[in-house]
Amino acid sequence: MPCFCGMVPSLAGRFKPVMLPYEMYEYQRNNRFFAQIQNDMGKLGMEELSGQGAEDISPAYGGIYFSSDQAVLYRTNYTSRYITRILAPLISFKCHSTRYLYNKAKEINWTDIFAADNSFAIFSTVSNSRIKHSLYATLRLKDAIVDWFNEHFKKRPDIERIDPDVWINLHIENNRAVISLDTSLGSLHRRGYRARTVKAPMQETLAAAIISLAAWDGSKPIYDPMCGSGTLLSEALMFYCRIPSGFLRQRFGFEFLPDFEYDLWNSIKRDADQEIRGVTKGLISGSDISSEVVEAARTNINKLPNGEKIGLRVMDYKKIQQLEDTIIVCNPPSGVRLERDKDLSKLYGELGDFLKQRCKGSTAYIYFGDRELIPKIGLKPSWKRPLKNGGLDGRLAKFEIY
C-alpha cells in the first residue's frame, strides 16, 4: 500500500558540503536500476530499454530491472513513452523494524544528494514484511533524513509532497528494504502538454502504447473521432515528430544523483532534440462534438512543436461522410467512470454502424475501459490486449475494416 509524505517547498538551491567516496551508493556498484511500468506494457518497456543499450533487462512485478551507464539512464529518462519512472537504490538491507530503518537511513550522507535548503517528499510501499504501515515507514524515513540534517547543518529541509526538489522512495518487500533516488522526479507519463484537461482523461503512457500497438508508421492518416483533451492525438504527433516525451520537463531527480555530469546531460537531450521532425498537415487529426473539450485539445496539442500541423474540429463522429483507408484510434465512454447510469449499447452499436458503413479499408484500435462492451460495438475484433488506464482494467481492440 503506498504513501506519501510531504508539506511546503523550499526555492532555495543546491549544495553538497560533503562528499562521500565515488561509487558508495549501491545503484553505483553495480549499475542496477528499477523502471516502475504497468505490468501490461512490460515488453514494450523491455524493447525500449534494450533499444536505449541497457542490458540485463528482466522483468519483475511492477517493473523492470535493468543495467546501464549514465547516458542509457539520462537518454531513457528524457524519451521513454512507457516507463513511468526510474529508481536509483542508494541502500539495502534487511529490515524488521522502523527503528532499523531509522537507523540506517542514518548511515546515508544525505548532502550527497541533496541540501537543508531542497524541498524532498517520499513515496513508500511495503508488502510481506514485518512493518506493516507504509505510512509509519515513511514516517520514520522521514525522521531520519531530518534529523540527519538537523544533527549536521542544525537546519532541516522542508518536506513538499506536490512538488519537491527531490522524491526518495522506500520499498519494504518480505523484510528487505530498498532506499531509492527517484532519478525521474515524479512520474514520467506527466509529459507537461496537458494544460486543460476533461473528464476521465487517458493516461499518456496507455495513449502512447496505443499508438505503438496500432504500428503506426505514417504511411496513413490517423484520425481519433473522439479525441477528448487530445491525448491520443498529442502522442501520435511525438512518436511520428520523434519528440522526445520528456521534451515539457523542466528538471530531473538524476540532477541530483552524486555522479551527476551536467555536460554528459546536456549533450544527451540537445542530439534527442536534433532528431524533431516535422509532420504534414492532415497526417494526424481529429474531432469531438463539443467545442469545449475541442478547445482544450488545441490549447495542449498546441504546447508542443508542430502542434499547429494537427487538424481539428468540432463535429460529431456520426456526421463524417467517411474515413477510408485510415488509422481510427478511439477512447470511448466506458460508462466506469463516467455516465454510470447510462446504457452505452445503443452508443457502441452506433460506433460500430459507423465503422462498417464509413471507414472501409482502414484499422480502428478502440480502448474499452470497461471490457464487457467489446460485443456492443458488433464488429468481431482481430485481437484484444489487456492495457490498465488508472485503475481501469482496460482492453485495445483491434478492428480491420473491410
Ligand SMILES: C[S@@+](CC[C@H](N)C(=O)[O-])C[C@H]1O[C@@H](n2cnc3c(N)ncnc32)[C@H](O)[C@@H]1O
Contents of the next structure:
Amino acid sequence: MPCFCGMVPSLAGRFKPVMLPYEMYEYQRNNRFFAQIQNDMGKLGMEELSGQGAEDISPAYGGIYFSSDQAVLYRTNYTSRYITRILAPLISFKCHSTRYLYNKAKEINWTDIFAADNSFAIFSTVSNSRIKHSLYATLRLKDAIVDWFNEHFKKRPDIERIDPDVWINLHIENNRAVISLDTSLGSLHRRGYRARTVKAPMQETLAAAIISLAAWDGSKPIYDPMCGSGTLLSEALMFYCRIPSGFLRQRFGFEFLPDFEYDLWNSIKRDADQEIRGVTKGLISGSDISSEVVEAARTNINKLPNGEKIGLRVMDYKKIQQLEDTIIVCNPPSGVRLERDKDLSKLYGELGDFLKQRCKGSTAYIYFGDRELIPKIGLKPSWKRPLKNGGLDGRLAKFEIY
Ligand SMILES: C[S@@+](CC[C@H](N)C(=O)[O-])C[C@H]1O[C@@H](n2cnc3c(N)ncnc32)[C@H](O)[C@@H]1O
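Can you swap the form predicted on its own for the form predicted in complex with this ligand?
Now the complete complex, all chains and molecules, led by this one.
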C-alpha cells in the first residue's frame, strides 16, 4: 500500500497539507461531492450548500454536485434540512460488464474505509447502460468487497440491510460507474425524533421545505390544525430553535472516510449545538382530531430540545373558534393513501370555509397530496408549488385570508 504525503487542493485556491497513508480517492483529488435531494427541493438545497460555504455548486438530476472541504461536508450533513444524503465518490470508471465492475471494485483497499467486523450495505442505481439490473450490480459489488476481505484477512464483513455501519453507493449511468461512500449513513430525513409513527406521515425533508417556503420567521405564531405525528411542528421547532437536523443522529458515514478528522467534527458539532436557542410557549402549536396521533406527536416532539414548549391538543379543527393573524401549515388527508372512501370534497370545502370565516389575517400553507383537491377548498391560492411526498405528486399552496 503506497504511503505518501500529499498536497490536497482545498477551497478557494488554498492548499492544506494532508498525510495520506493510503491511495487518494476521487473525492480527495477534486474535493467534489454529490448531495442527493428531491428535484423539487433543488433550489433550497443549493442555497443551503452555498450558505455552508460549498463552492462550484451545480444541479443535476436527483441531486447537486458541489466542492467543499471536510468542515463543510460535516456541517452540511449535520445541519441540512433538505438534502437526503451526501456521497463521496471513491472511484469512477467506464463500465460495460459486471465482471469489470467486480474487478475494479477489488482494486479499492477496502480497509481504508471499514473493517471486517463492520457491517455494510449497498444501494445501487443503474440507468441507460449495458448493465441493466441494479440488483445484480449490487450483488457483484457485494461479492467483490466480501472476496477482497476474505482474501486479505480470511474474514468477511456482514451485510446488514436495515442499520449497517457503512452504506456504499453504486451509481451506473451511461456505462460509467461511480462507487461512493454515503457520508450521511442513510437518509438524512431520518432525524431521529420519529419514535412513533402514524398513517401517512409527512417526510421530514418535505416538512422542512414547507416551513422554509412559508418564510416563517417567528414574528407570528405558527399552527398546524391537523398535526398528525407533528412533523411540521417538529421541523418548525428545529428551524426556529436552530436545532441541527442531525442532533439526534448517533453516527454519520463521514466518520468512515479515510481522512476523517475527529477533532474537526467535534468542534463543528459543538459550535452548531451552541447555536440552539429557546422558544416561548405558544409560538408553535397544533392539534388533531385523533387522541392517538396527538400522543404520538407529543412523544416525538419531546425528543427534541424545547419540545415541551410546543402546544398540542386533541381537537376537531372545526371547533377552533379563531386562528387569526397566524401562519397556518397543514397537510389534510388526501385520500391517496388513506380514507379513500370518505368524501374529500366535503372535507376540503369545510376547511376552506373554516379558513375564510375564522382565520382572518392569517396565511395558510396547505399541502395537498393530490393536486386535484386544490379547487375543492374554494379559495384562490397566491401560488402553488410542486413538492413530492414519497411517491405522491403533491402541491403546496399559499392562501392569504383577509
Ligand atoms: C395526512 S395526516 C397529517 C400527517 C402529518 N402531517 C404528519 O406528518 O404526521 C392528516 C391528519 O388530519 C387529521 N384530521 C382529519 N380530520 C380532522 C379534523 N376534522 N380535525 C383535526 N384533524 C383532522 C387526521 O387525524 C390526520 O392525523
